[in-house]
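One chain is shown next in C-alpha cells, namely the form predicted alone.
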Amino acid sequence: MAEVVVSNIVKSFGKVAVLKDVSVAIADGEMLVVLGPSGCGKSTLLRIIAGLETASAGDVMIGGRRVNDLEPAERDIAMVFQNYALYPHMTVRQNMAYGLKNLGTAKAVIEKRVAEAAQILGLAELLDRKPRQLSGGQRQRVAMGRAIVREPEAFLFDEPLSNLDAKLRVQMRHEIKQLQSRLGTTGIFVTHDQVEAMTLGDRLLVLNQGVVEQVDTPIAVYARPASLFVAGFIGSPAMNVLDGTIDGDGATVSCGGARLLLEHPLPGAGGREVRVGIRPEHLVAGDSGTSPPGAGLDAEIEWVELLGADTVAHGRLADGQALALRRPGDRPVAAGDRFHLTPAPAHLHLFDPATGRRIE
C-alpha cells in the first residue's frame, strides 16, 4: 500500500496537449476515480502513472519514491485493462501466476497467492479452464486476480467494466468496491460512467480536455459542482442551466421570467450576468397562488421520458429557455401540462458565464 502523488503532469502528442498541469495526491488505501468524457486524457494519465507512457513534464511519486524513470515492472503497481488482456492458451491458474513467475517468486508462494485470490474472487473451481471457456464477468475476475496476487502498492483500473452488460456491471462494481476495501490497497479507477464513479470512488477527479475541473468526494461534486462542465457532466438528467441576472439588492436572481431567492446574497453584484444551475430533481412543483409574485418558474411540458420509478418531463419557460423536471413515476405527466416550480435557494448554483467557474 502506498500514497500515489501526481505533480504538474503535462503530456503532448506533437502540438496537441492531452494533459495540462494535472496534480493530485491519492492517499494510502484510497480509491480515486478519474472521470471524464472520451478523449479527455484520463486513460493517458493512468498510463503515465503505470509507466506505459512518458510524461512531457511533471512527476509521479509512488510510496514516496519518484518513478518517472522506472519501467512499469519496477513501479510495484498492477493494472486491470478494459479488454482483460488474458493469454488465451493459458489456464486461469497460469494467467494468474504469470506475473509472479516472471518475477522469480517461489513456486509455493505463487500457489498460495493464486489459491487465496481464487477463493476471494470465486474462481477456485475455474482454475483449470482457459479464457474461451469463461463468461465476460469471469474473465474480468481473472484479470483482477492476476493483479491481486502481485500484492502491489497500487491497483490501476482502465475502464474494466465497459465490456460487460448492465446487470453484470452492477455486480462487478460491488465486487471491486468490496475487494478494494478488504485489501486496503490504493486504487485509481478510470471511467466515463458517472454511476461507476459515484459508487466506487472515495474521491473523484473530473477531467475535461486535459484540465482538472474538480477533485472532491462524490457527494460534494454532485452538491457543489466547481464549474459548468462538472454541473452538466454529473447527474442524470443533466443540471438545467439558465441565463440570469443578479437583481439590484443582490438577494435574488432573475431568470426564466422569475425572481429566485439566493441562499447567500451577493452585495454589490446587482446587474451581473450569471448562469443559474438547478437540478431537475430539485424543482418542486406547487400552486402558483401559494408563492410570492414572480417567485417561481412557470414551465409548459413538451415531451416526457417514462423511466419507471421516475418520469423526466422536458419543457420550456416563459422566456423560451429549456428545462427538465424529474417527477415520481406514479405521478402522470403529459405534453401540454403546466407547472409552477419553486426551487429552494440552497439548490441554486451560480456560475460565471465567461469562465464557467462556480460563484461562491
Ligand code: ADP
Second form
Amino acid sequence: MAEVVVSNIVKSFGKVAVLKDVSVAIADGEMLVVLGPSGCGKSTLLRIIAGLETASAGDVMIGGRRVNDLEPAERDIAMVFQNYALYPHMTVRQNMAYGLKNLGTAKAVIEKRVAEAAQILGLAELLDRKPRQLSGGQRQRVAMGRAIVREPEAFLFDEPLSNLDAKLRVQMRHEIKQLQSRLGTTGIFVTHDQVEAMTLGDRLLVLNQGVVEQVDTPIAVYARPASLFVAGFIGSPAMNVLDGTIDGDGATVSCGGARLLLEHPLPGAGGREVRVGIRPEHLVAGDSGTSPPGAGLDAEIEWVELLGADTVAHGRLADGQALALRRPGDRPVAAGDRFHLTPAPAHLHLFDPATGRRIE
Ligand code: ADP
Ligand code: MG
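We have the form predicted alone; now please give the form predicted in complex with this ligand.
Once more the chain from above appears, this time first in line as the rest of the complex follows.
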C-alpha cells in the first residue's frame, strides 16, 4: 500500500499537448476516480503512472519512491483494463498465476495467493475453466484476481466495466469498491461515466482536454462545481446555465427576467455579467420565500420527457432562454404549463463568463 503522487505531468504526442500540468496526490488506501469525456487524456495519465508511457515532463512517486525511470514491472502496481486481456488458452488459475510466475515467485506462494484471491472473488469453483467458459462478470473478476495476487502498492483501472451490461456494471462496481476498501489498496479508476465516478470515488479528478478542472469529493463536485465544465459534466439532466447580471447592491442577480437572491452578496460587483447555474432538480415551483417578493423565474413548458420516477420538463423563460426542470414522476406536467420558479439562494451557482471558473 502506498501514496501515489503525480506532479506537474505534461504529455505531448508530437505537437499535440494531451496532458497539461496534471498534479494530484492520492492518499494511501484512497480510491481516486479520474473522470472526463473520451479523448481528454485519462488513459494517457494512467499509462504514465503505470510506466507504459513516458511523460514529457513531471514526476510520478509511488510510496515515496520516484518511479519515472522504472519499468512497469518494477513499479509495484497492477492494471485492470476494459478488455480484461485474459489469455484464452489458459485456465482461470493459470491466468491468475501468470504474472507471479513471470516474476519468479515460489510455486507454494503462487498457489496460496491464487487460492486466497479466488476465495475473495468467488472464483474457487471456476479455477479450471477457460475464459470462454465464463460470463462477462466472471471474466472481470479473473482480471481483478490477476491484479490482487500481485499484492501491488496500487490498482490502476482503465474503464474496466465498460463492456458489461448495465445491471452487471452496478454489481461489479459495488464489488470493486468493497474489495478495494477491504484490501486497503490505493486505487486509481478511470471512467467517462459520471455515475460510476460518483459511486466509486473517495475523490474525483475531473479532467477536460488534459487540464485538471477540479479534485474533490463526489458530493462537493456536485454541490460546488469549480467550473462551467464540471457543472455541465456532473448531473443529469445537465445544470441549466443562464446569462445574468449582478444587481447594483450585489445582493441579487438579474437573469431570465427575474431578480434572484444570492446566498453570499457580492458587494461592489454591481453590473458584472455572470453565468448563473441552476440544477433542474433545484427549480422549485411555487414561492419558497427565498427570493424577493414576486421575483421568481417565469417559465412556460414546451416539451416533456416522462422517465417514470421523474419528469423532465423543457421550457423557456420570459426572455427566451431555455431551461429544464425536474419534477417527481407522479406530478403531471404538459406543454403549455406555466411555472413560477424560486430556487433557493444556496442552489445558485455563479461562474465567470470569460474563464468559466466559479465565483465565490
Ligand atoms: P481518454 O482515455 O480520456 O479517452 P486518451 O488518453 O486515450 O484519452 O487520449 C488522449 C488524446 O491523446 C487523444 O486525442 C488521443 O488521440 C491522443 N493519443 C493517445 N495516445 C496517442 C499516441 N500514442 N499517439 C498520438 N496520439 C495519442
Ligand atoms: Mg481511455
